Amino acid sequence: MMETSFLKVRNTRTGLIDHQIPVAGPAEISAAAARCRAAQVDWQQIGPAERASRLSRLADCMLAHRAGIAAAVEADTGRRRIAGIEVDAVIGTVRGWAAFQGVPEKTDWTQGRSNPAIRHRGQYVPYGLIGVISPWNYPLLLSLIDAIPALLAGCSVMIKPSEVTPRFVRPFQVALDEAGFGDLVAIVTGGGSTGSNLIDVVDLVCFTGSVATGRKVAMQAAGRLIPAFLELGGKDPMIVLAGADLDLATDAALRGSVLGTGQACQSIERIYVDRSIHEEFVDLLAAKARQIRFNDEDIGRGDLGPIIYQNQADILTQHIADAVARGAKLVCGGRIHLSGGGLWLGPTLLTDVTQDMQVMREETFGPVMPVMAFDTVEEAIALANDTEFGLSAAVFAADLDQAEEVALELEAGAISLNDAALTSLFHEAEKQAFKSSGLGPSRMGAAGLTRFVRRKALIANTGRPLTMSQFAEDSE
């Protein structure tokens, strides 16, 4: 019997290893997988509504243990007040589903058309078995954000977690079980390999991470010719135009590049501002990023939370030090801050950006706000396309139908129009992402449950069959 391997978890607020999980092997996830697979033949069969009670019982056993949960996420994340919008925000999205009711397992006969004695009707196909890969920036929400209607769908369930904010773990097992979810959801916790090893067991394989991960990804799942649903990196625009309202307009510039401590796939990463106005908002923006407090000497006080992962902290500097030798002036933040062993980053405001420098090109995934003047709105529009990436974007102008027009002509899935990051709060909107920026159907509005059923079409001839004879060369 071989040992089971661990891997440390270092707290992000301390600097401290303080944790550690097992790694599940190729042997574990064989076994998880197959307990999932048993148990959703029985969950598939009692049907929509029954799932959707038993979800609501799912989201009952969280708010009962939400104490416990939270408090996982704010170790896990460094933040308070956002690890507890978190822990329910997840537990709305399981009620929200759960009302939804699924779809219908089949639907009603429709006469053809070419020919009338032949109709069809639907039947709705569960996958069996859907694999989920989570990244760490919002490790509860994005660990079940594709697992709750995949099982509503009636699916089971297999989940591997990030290895660098896996806390959440132990507490939402306890909900799971204590709902009844013990079989039919599989947390198995790792580094890359359990990753890896998971795709090779499941049917279909959801991936929210890194460009570069999701590609070895979408590899692996189509040597199996299984689907893959990716939810990549983001380096999204935010356009201001001239009359926009520059109080509003820094405010949700600021939120959006900045909330999470930036560390979201849907933050601003580049400002383009009709250049009449540029000198006024940064000059409004930068007097309220300096507002902005650090929670290093207490959680429960200050805007800002730690940069979670070490590793993230090398690349915001790397991107912040190309940027001012290159010619970008700082004007405020820029210096990665410790305290306690944590590391901390004040909203870094660069100005004189060019769209060469690594901050206007790669994915920062950080508080970091570069601004830079355009002069006509063909060529910010032409600025904000210029990118690999297109999962969402931003419009500020002095009215909807400005911000509309403009809106209308870039490559992302999502754009918010008078306000910036608007996926990250409203989920009723299907989207689905341009360029690198992920692959699949949308996992918002109701795509996000039909994506996991199959359709079968069930074609029944009400007339006589036709004959060999009807198509022969010599018939008429």
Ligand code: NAD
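Only a predicted model underlies this, so the values are computations on that prediction, with no experimental measurement involved. For clarity, a rigid core is taken as the largest C-alpha set superposing within 1.5 Å between two forms. Positions refer to the first chain, counted from 1. Compared with the form predicted in complex with the ligand:
- In a rigid-core overlay of the protein, I17 has its C-alpha displaced by under 2 Å between the two forms.
- Superposition on the rigid core between the two forms places the CA atom of L458 less than 2 Å from its counterpart.
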Second form
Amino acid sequence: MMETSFLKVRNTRTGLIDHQIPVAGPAEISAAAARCRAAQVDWQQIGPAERASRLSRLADCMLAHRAGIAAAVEADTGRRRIAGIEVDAVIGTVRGWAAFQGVPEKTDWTQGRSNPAIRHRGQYVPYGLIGVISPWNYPLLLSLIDAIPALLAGCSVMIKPSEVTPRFVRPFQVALDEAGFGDLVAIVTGGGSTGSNLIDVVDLVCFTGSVATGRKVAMQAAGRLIPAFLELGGKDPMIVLAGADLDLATDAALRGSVLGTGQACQSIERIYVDRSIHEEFVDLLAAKARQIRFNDEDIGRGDLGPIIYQNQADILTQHIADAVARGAKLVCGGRIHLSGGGLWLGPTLLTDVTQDMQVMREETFGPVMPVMAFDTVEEAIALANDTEFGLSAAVFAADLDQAEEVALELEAGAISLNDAALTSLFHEAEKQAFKSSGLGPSRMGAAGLTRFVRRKALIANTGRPLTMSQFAEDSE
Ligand code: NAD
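Starting from the form predicted on its own above, please write out the structure of the form predicted in complex with the ligand.
And the full complex, kicking off with our chain again.
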């Protein structure tokens, strides 16, 4: 028998190794896949109403174990309020999908247009086993955002959470088992090789993470001819037009850029401001940024949690140093604050930036706000679109019509009008990533569920089947 190996997990607030996870290998993953597939047969049979009722029970069990799950997410991410919001959001998501009326099963018979003797109906067949691979920034939410609609659709699910933030798994597993999902949902822990082994056993993979890993996942999935739905990184721009209410625009820019210490895919990462208001905008944003407090001394106080992943701190430092070396001006923030073994970075405002700096081209994934002035709206649109990413964007204008006009020109999957990063607060609007930010149908809205079923056609001939003689070369 193979001995289990373990991965060490660092505590984001203390810097100490205080947790470990077993690394699931190929044999364990194959056995878990077999259990999931066996449980899925009944799960598909019981139909959407019963599945919804069992998902409601899962929400109840999560609520019963809320304290333990929230404490684990808090330890994973080093923040309390957002961890609580994350757990409640997931419970709300489970309840929301359980109440969803519209799980497709079969369509009615439709008479053919080209040949009225032939009619057809559709059957929707769930994939047997969905794989979910998730990142470290919102560990519980991003492990379940695809898993829950997949379950409602009739699939079984195997989840590989990030090895950086896996503490939530134990208390969540208790809720899963209590709700009767022990066989239908498998959580396998480990690093990249466990993720790769998972892709070898599932029928479809949902991946949330970086572009670099997403590319590997897509190639492996292509080799097996299974779909890969990818939700990847971004470099979201925000455009602020002359005439915008600067108090509101700076509120949105600050929250959009630094909430969760900027460790969110939909964070604002570049801000383009009309030159006529640039100075006033920067002054106001800097004044608000300076009010932001760390939660280092007391997790129950402050606005910003730590940089969750140590390696991310190196990227932040590098992007800021590169910008300053190339002539950017650091208005506030910019220095990593070491406290009790953890790493914090305050809102970092950079001006005099140029489009070729790393901070304007690569995903920073931290509370960094590079602000650039523009002279014409066309220039702002061109700058915003000058990126390999296309996740989301924001436009702040004097009114919504003006904001919409600009939004229609932006190459990104979701545009917030007169606010920023609205995709984190509102999940009903369908959206697909542009460019390198992702692949596949929308995870938001109703498509979030229908992408987990395949449409099968039943085509019935009510007349006589055609005969071979009707196709003979010498027939009339
Ligand atoms: P990452 O790509 O490093 O890792 C993501 C997951 O992939 C982890 O669970 C990791 O173990 C696994 N993995 C690594 N190598 C693998 C391989 N070869 N095969 C299969 N799985 C493998 O990403 P991260 O650093 O954890 O997360 C940050 C990234 O996630 C950022 O780029 C961020 O923008 C992105 N993200 C995107 C969204 C979105 O909805 N678009 C949401 C959150 C985060």
